[in-house]
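One chain is shown next in structure tokens, namely the form predicted on its own.
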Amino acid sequence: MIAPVTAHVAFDKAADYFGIRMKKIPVDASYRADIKAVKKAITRNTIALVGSAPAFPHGTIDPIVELSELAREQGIGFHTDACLGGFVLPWAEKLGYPVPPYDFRLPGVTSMSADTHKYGYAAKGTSVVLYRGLELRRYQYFTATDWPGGLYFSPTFAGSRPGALSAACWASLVSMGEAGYLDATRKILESADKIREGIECIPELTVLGDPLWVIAFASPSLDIYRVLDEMSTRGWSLNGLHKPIAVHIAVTLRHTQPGVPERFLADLQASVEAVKANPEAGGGMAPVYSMAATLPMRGMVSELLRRYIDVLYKV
């Protein structure tokens, strides 16, 4: 299976449960798939391809007519991942912005996901995948004839699933309806609009790549990781990134809210300067991040990531 190294580790989980080699490409200066990565990569023993729409470190959209055209004429399967933007493309492209293709629409798309307890608006548990045709579904079945407790079947990996989440998020679904999902989108982008605006504005901050509504920016002269520390301390939620270093806002109908744009840049501002005026300060997440991002013994990251889900767990 041949991704970039932006898909979500999702595939990397699912390369790991059946045994599949993983092969990773690198992205471009767009934080977008190199196409000419991905052919150089393909073997005969290549079953799938991976693209995201978009992906979640930068929120920008793989070539997916480029990859999924590769993949048809390769005679093997594409998958979309259109988890994140499963609920906002489809809007965004009827309110005019520049959309690519990313799904059926394309001959070479074979299978798509998309995840309703995110712009959907439903809660989790209610991820769906979609396929091109009913014969390739038929592979996620399992059915058992000769078991002493009856015949069995399972539509799912995941088997049972509450009936209570699924009515839940049709109720959503139909709740929000057309029109509600092509608002909500419409103040998402135009947020998003004002926010990237804002930070490109700031001089030690760059974007990275060309989002809509996931905006990932670093710093080539401030520790971005300390940046997220006192974005927190001010009450924002950002994420931390790795490959390069750097953080993210995926803007959200709370961000929406009049003044919420303005006032998140404004923190950003003071956040930037708090740094600057402090740059060797130590605490919070930042020296966390930082070692995570830097120790080259990716191994023993995993092991403590392991000892973490360990306590978790723990009585």
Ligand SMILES: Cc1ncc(COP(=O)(O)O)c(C=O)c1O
Contents of the next structure:
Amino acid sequence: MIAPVTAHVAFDKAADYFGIRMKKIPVDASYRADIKAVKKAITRNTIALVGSAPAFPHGTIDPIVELSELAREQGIGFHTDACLGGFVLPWAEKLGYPVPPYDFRLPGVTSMSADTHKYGYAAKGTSVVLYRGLELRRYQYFTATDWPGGLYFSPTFAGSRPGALSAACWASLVSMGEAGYLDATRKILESADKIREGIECIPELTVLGDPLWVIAFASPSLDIYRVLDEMSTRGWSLNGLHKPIAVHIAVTLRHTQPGVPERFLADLQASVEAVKANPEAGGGMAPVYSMAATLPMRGMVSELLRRYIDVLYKV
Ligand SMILES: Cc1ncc(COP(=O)(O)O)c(C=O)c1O
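What would the structure be for the form predicted in complex with this ligand, rather than the form predicted on its own?
So here's everything in the complex, that chain up top.
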């Protein structure tokens, strides 16, 4: 399976579980999958290509048209990961934003995912995987015919699942309705525009790529993880990214309330000033993030994460 480095790590997790070898492809200067590298990486062992609409780290949409065409030419699968964008992009397009095609309108797209629990506004525990045809979906099924417990069939990786979650998800979707989604998306994209423009006006910060509502930014002159710490003390929870070191904000409906984008930008400016005024200050999470991002011994970092999970189970 060939995926850009920015594709969600859930693909690595799946590849690990299913014994599939992942080939990672770099992104170009716009933080989108490098098509030439994908072309080069395809061999007769390749089963599928992946593209994100958009990718979690930088909110950028991969060149899905070109990637899915490549897959179609080769007769292999192409998955569009629209987990983040599946319940934003269709409405963004209707609102007139420039959204390139990323879905089954493209003949090469064979499967897609869209998270109802993100911008679908349903509770966590539901998501959607879509297949171009029933034939492809059948590979997901598991059946057992010789078990003393009787005949068994299961359509999903998880075994027992609560129907209540699906019902609650359905209720969320219909209660939002097209009008609700259009309204939410309009508010999110307008607030994101304000936030992006505001970040671009802070000389110490650089926005990565050309994002719509998941906005990653870095700093050539400051430790951006310290800016993240400063933002935390002001009540903002940003995600720390690495390779390259940056942070991002995923703009949600909560951020669209009156005055919130302005408060975010004022706090960001103040955080940048605080780091500039005291560049050598220690403490906070910044040193931990920096070490985890740069330590060459990745096995050690992985062990650290495993121990962290141990601790979570202890309390
Ligand atoms: C773009 C994208 N793809 C996939 C996933 C993975 O979802 P899960 O948490 O179900 O592994 C996420 C979750 O954040 C995501 O943002």
